[in-house]
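Take a look at this single chain, the form predicted alone, given in C-alpha cells.
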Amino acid sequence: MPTSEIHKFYKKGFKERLEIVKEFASLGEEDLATLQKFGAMDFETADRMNENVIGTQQLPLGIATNFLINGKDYLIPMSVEEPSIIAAASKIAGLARNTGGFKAEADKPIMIGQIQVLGVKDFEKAKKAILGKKRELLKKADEFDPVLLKYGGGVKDLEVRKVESKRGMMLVVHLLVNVSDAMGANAVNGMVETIAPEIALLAGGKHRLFIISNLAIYRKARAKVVLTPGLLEGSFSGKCRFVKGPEIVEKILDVYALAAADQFRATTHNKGIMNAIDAVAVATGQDWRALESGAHSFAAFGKNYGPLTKYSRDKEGNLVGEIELPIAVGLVGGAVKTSPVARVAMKIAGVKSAQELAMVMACAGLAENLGSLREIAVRGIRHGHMELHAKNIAVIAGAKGEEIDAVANQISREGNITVSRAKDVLEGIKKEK
C-alpha cells in the first residue's frame, strides 16, 4: 500500500515529486499533464514560493471596472473563481460615478508585535520597570531593521497590558510599528523576538510568545459611498415589476438591520465584504489569510459581532454605505515581488502605497456588499449569481467551445440553471448538429 510517509520529499525533483504522486493517489497521464501547466509561474519561481511544490493551482484574474475614488480612475483586479463578485463590485462603482464615487481614507501602517511574559508576581511593578525602559527598548527594537527608518518607518510606542487566563495572569507587551509599504509580518516579528528576553528580566518573569497580532487595530481603511434612490431602481429578471428607488432603499436597511441585529446573518454579511477584498489580495500577492482572521476578528472587537459595514438613509433618502476594518498589506516583500501576476496585478490597480491599495480594498468590499445586498432585498442572491453562473454549469455538463454559450443562455432564459437541464440543452445542440 502507498504511503504517505516520504523522506526529504522537498529535496526531490520535480519529475520525481510527480512519479511518487502518481503512484499514491493512481492519476492518469491526463492528470499529470494537467499539474504540468504551470501558465504565468515557472516550476523553479513556485518551488521558492512554497514546499513540496507539484503544480500551481490558477484562478481566472478578472477585472472590477469603473471605480474612481477620491476623484481617482482604478481598475482593480480580483482573482476569483465567482464572476457575481466583480459583477456586482463593477455595477456598483458604476452607479456611483454618478454622485462622485467612492471617498476612502486609512491609518498609517502600524502593526502589533506581541510578547506575552509569564510568572510576574507584581504586574504594576512590572509594568512601572518596563515603561521605565521604553526609550532605551524602542532603540533596540528599531536597531533589527534600521530599513524601515529610512522609509519613515519604525518603532512608534510601546504598551503593557494584563491579561487574566486559565492558566494565570499574563503580562503581554505591545510593540507598536510603522512598517511602512510592507505587510510587516517579518519585522514585527524580528523586533519582539529582539527585546523579548530584557522585557522579561525586567517583568521578573519569563517571556514565552513572540509575535505579530493580525488584529491590526491601529491600521484600518475606511471607505464610504452615497447613492440617490434613483440610481438603486430598474427591472430584475425573476421580478414582474419595475423596483423603484425609494422602495430598494428601504429594503436593503431591512436586510442590513438583520446583519447589524444577528450573528449568522453577520458572518456570512461580512463574507460577502471578504469576496472582494480576498479577491484583489489573491491577485495581488497579500497575505488574505492575515486579512479574513483580522476582519472578522475585528467584526468583534469589544462587542458582539456584527457587520463590517453599515447603512443609512439621509435626510434627502440618499442611501449612505459605509466600511471600516484593518487592512494589512503590502507593497514589497512575500508574493507581491515573487510571483509574475501579482506584479502586473500591482501595475493595473496603480496604487503608490500600502495605505492607497487598503483604501482601494475597502472601497471594493463596500461594493460588493452592497450589490450583494441589492440582490438579496430585491429578488434573492441565488438569481444573479446562478445567471452569472451558468456558463460554469456549461462548462460541468460538458459542453465547449461554442456550445457553452449556447448552453448557458438558454438555461438563464428558463431559469432552470442545473447540471441536469444543461446536460438536455446540450444533447440537443448536439442531435441539432
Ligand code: NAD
The other form holds:
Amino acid sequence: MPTSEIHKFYKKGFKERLEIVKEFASLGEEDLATLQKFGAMDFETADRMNENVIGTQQLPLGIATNFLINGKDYLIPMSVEEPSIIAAASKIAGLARNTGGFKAEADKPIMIGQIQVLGVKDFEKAKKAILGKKRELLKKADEFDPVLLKYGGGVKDLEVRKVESKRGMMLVVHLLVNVSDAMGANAVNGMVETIAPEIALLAGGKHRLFIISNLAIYRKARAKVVLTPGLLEGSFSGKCRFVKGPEIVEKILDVYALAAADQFRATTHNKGIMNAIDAVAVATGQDWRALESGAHSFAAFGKNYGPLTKYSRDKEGNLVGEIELPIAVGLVGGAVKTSPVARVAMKIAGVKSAQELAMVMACAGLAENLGSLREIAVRGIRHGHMELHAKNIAVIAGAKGEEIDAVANQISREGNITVSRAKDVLEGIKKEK
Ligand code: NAD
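What about the form predicted together with ligand NAD, after the form predicted alone?
After this comes the whole thing, all chains and molecules, with the earlier chain placed first.
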C-alpha cells in the first residue's frame, strides 16, 4: 500500500506533487489533464491561497436573477453544485417584485473575540479589576490594527462572563470589535491575543485560549418579503395541477409549523436556507464554514434549535416571510481579493459594504427557503429538484453528448428520474441509432 506520509510535500513543485498523487491514487493521464486545467485560477494563485495544492476544484457559477432589495436591483452570484437552488431563489425573487421586493437590514459589523482565563479565585473582584481598566484595554487592542481604525472599525466594548465548566469556573472576556468591511477573524484574533496577558494579570489567573467566536449575535442580517396568495398560486406538474393561492399559503404554513416544532425538520429547513447563503459565500470568496457554524448555533441560541426563517399570514391573507441570522462576511480579507472569480462575483453582486452583502445573502436565503417550501408543501421536493437533476442522472447512467438531453427529457416526462430507468432509456436510444 502506498503511504500518505510524504516528506515536505509543500516544498515540492506542482509536477512533482502531481506525480506523487498519481502514484498514490493510480490516476490516469486523463485525470492528470483534468487537474492541470486551472481555469480562472492559475497554480501560483491557488498555491498562495492554500498548502499542498495539486489543482483547483471547480463549481458552476450561476446567477440568481430578479432580486429587488430595498429598491435596488441585484444579480446574485452563486457557486454551488446542487441544481434548483438558483431556480428556487430566482422564482421567488421574481414573484416578490410585484409586491416591492425584499426589505432588508443588517447590524453594524460587530464581532466577538473571546479570552479564556483559568484559576480565577474571586470572579467579582476579577471582573471589577478588568472593567476598571476597560478604556486602556480597548486602546491597546485598537493599536493592533491601525488599518481597521482608518476604515471606521475598532474595538467598541468589553464584557466579562462567568462560565461554569467540568474543569471549574472560567472567566471569559468578550471583546466587541467593529470590523468594518472585513469578516474580521484575523483582526479580532490579533486583538484578543494582544490583551490576553494583561486580562489574565488583572483577573489573577492564567489565560488559555484567545480567538474569535463565530456566534456573531451582534452582526445579524434580517430580510422580509410579502407575497399575495395570487402570486404563489400556479400549476405544478406531477401529482397536482393548478393549486390556488390561499391553499398554497395554508400548505406552506403547515410545513413551516413542523420546522418550528421539530428539530429534525428545522435542520433540513435551515439547510435549505444555507443552500443559497453558502452558494453566495463560495462565489464571493467568503468563509462559509464560519457562516454555517454561526447560523446553526444562532438557531439554538437561548432556545431549542429552530428555523432561521419565520412565516405568517397577515390580515389581507398574504404570506409574510422573514429571516434573521448572523452573517459575518467581508469585502476585504480572506479569499475575497485573492480569488479572481470571487473578485468578479463581487462586482456582479454590486455591493458597497459588508453590511450590504449580508443583506443580499439574507434575501437569497429567504427566497430559496420559500421557493423550496412552496415545492415541498404542494408536491414534494423531488419533482422540481429531480427534473433539474435529470441530466446528472443521465450522465451517471452513461449518457454522452446529445444522449444526455434525450435521456433526461424522457425520464423527466415519465416522472421516473432514476438511474435504472435512465439506463433502460439510454439502451433504447442506442439500439435505435
Ligand atoms: P484579513 O486579516 O485578511 O483582512 C482584514 C484586515 O484588512 C483588517 O484587519 C484591516 O487591517 C484590513 N482592511 C483593509 N481595508 C479594510 C476595510 N475596509 N474594512 C476592514 N478592514 C480593512 O481578514 P479578516 O477579515 O480579519 O479574517 C478573515 C479570514 O480569517 C478568513 O479567511 C477566515 O477564513 C479566517 N479565519 C477564520 C476563523 C474563524 O472564523 N473562526 C479563524 C481564523 C481565521
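If you superpose the two forms and keep the largest set of C-alpha atoms that fall within 1.5 Å, you have the rigid core. Residue numbers count along the first chain shown, from 1. A quick note: this is a predicted structure, and the numbers were derived from the prediction, not measured.
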Next on the checklist: So that I can tell if residue 423 moves, could you say whether its C-alpha shifts by at least 2 Å between the two forms after the core superposition?
Outcome noted: yes
